[in-house]
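A single chain comes next, written as structure tokens; it is the form predicted alone.
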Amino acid sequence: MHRFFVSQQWISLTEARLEGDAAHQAARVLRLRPGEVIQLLDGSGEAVDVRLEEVMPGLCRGVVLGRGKVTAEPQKRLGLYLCLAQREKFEWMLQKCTEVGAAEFTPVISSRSLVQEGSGWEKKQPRWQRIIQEAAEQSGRGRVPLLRPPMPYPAALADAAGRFACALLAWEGEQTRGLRAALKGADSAAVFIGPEGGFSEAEAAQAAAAGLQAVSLGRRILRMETAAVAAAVLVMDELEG
């Protein structure tokens, strides 16, 4: 079943609707024709089932045949610190770390980092939100993860401190403590991933001066990309276990 995540004015009681970008996904991208069935999402973490009147590449129209709650969305929040790097690679973070399960991202300007400044976010953000977007309605999301500003790398220690029970760094430097350590009793957690060249030993200190708990991913050593999925799936593992 297709899934959409719409305005909570677009759904009512007995009706429900599909405008722009939407419509025309579903009537020109996917070809929906009228009696199939989708499926709506308000971003509440409710579910509509809908099927289809209507449809055109401006409007599509429905009736709604039941509603329900989202069962595959995490009731645990992660929150992903990514460093920035080129753009294929930190948009492939975005879209199977939403799939995972994270509920937001931020990303980070470190030493290390290939981009060194987030001038261009409000070019690159409309961009990024639609992967993040299409990611949540094709796992099953009942939310849509959200995409916090750039932020630099001393800045976002303190965010990450203050909003999460556990703020985690992972860091090849760390040789001894584990994500299942780190997480116990946990409800909500932050996990940093660092650039292409890692993080230096000076800013392990400074995030262990800000509260937060080096982990080691492994004995391996993993490309970034790698590195932000593994995390995911650990600790969305550990907290909803």
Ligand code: SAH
Contents of the next structure:
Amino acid sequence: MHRFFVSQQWISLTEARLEGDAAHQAARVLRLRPGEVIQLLDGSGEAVDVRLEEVMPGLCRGVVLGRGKVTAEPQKRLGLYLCLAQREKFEWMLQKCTEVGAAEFTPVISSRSLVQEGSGWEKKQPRWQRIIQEAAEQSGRGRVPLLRPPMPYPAALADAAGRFACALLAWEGEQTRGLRAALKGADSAAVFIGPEGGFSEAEAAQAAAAGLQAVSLGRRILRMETAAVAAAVLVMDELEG
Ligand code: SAH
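Having seen the form predicted alone, please provide the structure of the form predicted in complex with the ligand.
Up next: the whole complex, starting with the chain shown before.
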């Protein structure tokens, strides 16, 4: 079934509508027809089943068949702090980690990040938000993960330590501590993923001073995007398990 995140105002007790991009998507891209059933998500964690009555590129209308809670939406929060990287790689991480269940993304500018300033963010933000929303629709999430503005590394460390029960630095230099052991029943977690050049020793020390635990993702060195998805899967499994 096709899912759409829509504004709450588009759904009443008995009827619902799609406007703008969502209507265009339904009518022109997916070529949905009257009689087909779609699911609308208003971002509150509720899903509304709607049978389409009228389908036009500017406006679709339908009747509400029923409502339910989205069970696929994680109850526990994972925040990913991803060092800025080449655009395709970064977008891939946003998409895949949304599918896995991340609640929010914070781009980070570390010493070896490929991208060294936050400028150009205004151009990237809408595109990245759309990638996240489409991944959330595709994977049946009840909420669209939050995309936060880029932060310099030191500010990001303090931010993560203050907002999550457990803040972790995936560090290729960590030999012993695994991710599961570090989480130990925490109900929310932040994970930092470094750029292709990795985190420097100084950055690892800075993270420890800010209260983060360095964790290993195994004996192999993973590419950044592999590390992001692997860490997200391990954390979600531990948080939800
Ligand atoms: N250039 C570095 C590797 C960087 S990998 C080197 O050759 O040593 C990119 C990022 O993925 C790392 O900064 C880290 O956050 C994560 N990562 C990759 N493999 C990891 C592992 N085995 N344990 C923990 N983190 C890992």
